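As a starting point, one isolated chain is supplied in structure tokens, in the form predicted on its own.
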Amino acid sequence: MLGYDFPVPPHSDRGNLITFEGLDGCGKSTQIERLAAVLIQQSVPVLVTREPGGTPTGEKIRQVLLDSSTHGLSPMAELALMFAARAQHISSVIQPALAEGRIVLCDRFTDSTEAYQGGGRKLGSDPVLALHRILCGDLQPSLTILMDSDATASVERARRRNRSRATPSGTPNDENRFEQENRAFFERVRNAYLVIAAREPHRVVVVDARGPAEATHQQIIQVVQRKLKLAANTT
């Protein structure tokens, strides 16, 4: 699991789910670094994780999801392994530190699903909306980041991140079964994201991710501001 574990404040009220999301390259891992940076810095506690993953069984199915070499998953054992992954994450990992009153800042979430199964997969949206009600609470996160961007520019960059990766061990980082779709896949995707975006405005916030990233570090803040009624102190 990724993590910032910065000590709680006693009586600490409820904390709040962040996520965000996007298509693979978009930048949400750098973004979601700098804005634990910020959010440290004004002493707010924070965790930052990610799915798939964010712990030991999670990690497990999140290289069996991403891994190229695995073949002839199914739509529907894909998005059933989604869910595996994401139930075991929100009971070990986001229901305890929102009970401890932090700020969990979450590398995709269910709206990943709905746009990479649901949308990219042609599975549609009402059996991803249907277990995420039975198996994961239907928990809905307080805000949503939709950092919107180029599907053909977002994946190339994806693609080289991942070449340039290694494990400790010194073999390559293979998370690119989903990168090695067609571009028609991922305009999917996005198309999916933004029909998500259009349908909840209240919680999603569409941020464009074509410029810097200093740009768009920005524009987050502002945003993670309103909601959180931070200070407006950014460095």
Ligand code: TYD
Second form
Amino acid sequence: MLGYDFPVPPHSDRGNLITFEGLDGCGKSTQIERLAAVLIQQSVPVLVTREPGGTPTGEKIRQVLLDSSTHGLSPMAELALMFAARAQHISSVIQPALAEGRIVLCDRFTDSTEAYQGGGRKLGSDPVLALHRILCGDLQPSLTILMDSDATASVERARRRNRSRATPSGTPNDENRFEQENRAFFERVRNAYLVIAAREPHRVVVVDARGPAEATHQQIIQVVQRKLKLAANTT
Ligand code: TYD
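What would the structure be for the form predicted together with the ligand, given that what you showed me was the form predicted on its own?
The next block holds the full complex; its first chain is the one shown before.
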């Protein structure tokens, strides 16, 4: 991983929030790990975190949200729980890290809610964006990497991964509730993501995640390098 030139962010009380988005099984976790390794090697202060989760309370909420033994959760209750976990995450993890000048790499953020609850569950974008303003102070990532992938292939990959990880239903490792949704659900999620990207091209960069992991990694490195250099030059 040598040869990437990431500047150490200038001393500042504003780090950068970089979020990763995409369908289940698109390969986000691998890419975040690889990017974090490169940044750490360049002595860039990094914090890796995820949603739903990222705090002790958030991880409990995650278990309720993702466990396939959670039945009959209404879309609005699901939306509220996503935001409850996020509000806690922002106040106790993300904001303090940004205040220290860190680069926060967050696996999913409010775009996931707009895509999954707004698009997938058909709640629309308005309640999501309104709650984001009220509960999250409208915190916007400096950069969002949307890993675009084929819905069927991604979800199959996520299902296989979770099957191999899962202990019998109802235990904490069962994170299958969303993967049980049908293809139409994931097509709506993907479309909602693409609408967000078209609406906010200055923030959201779409990366083709259908090829080999190494090719995706190279695209991400270029995008992040451009962003961080720019941030360093403008602060
Ligand atoms: P994640 O652990 O990122 O799953 P994967 O590694 O399979 O991509 O996310 C868990 C699930 O939670 C995923 O199916 C998407 C869903 N989710 C929402 O529906 N809304 C949200 O706001 C967030 C953050 C996640």
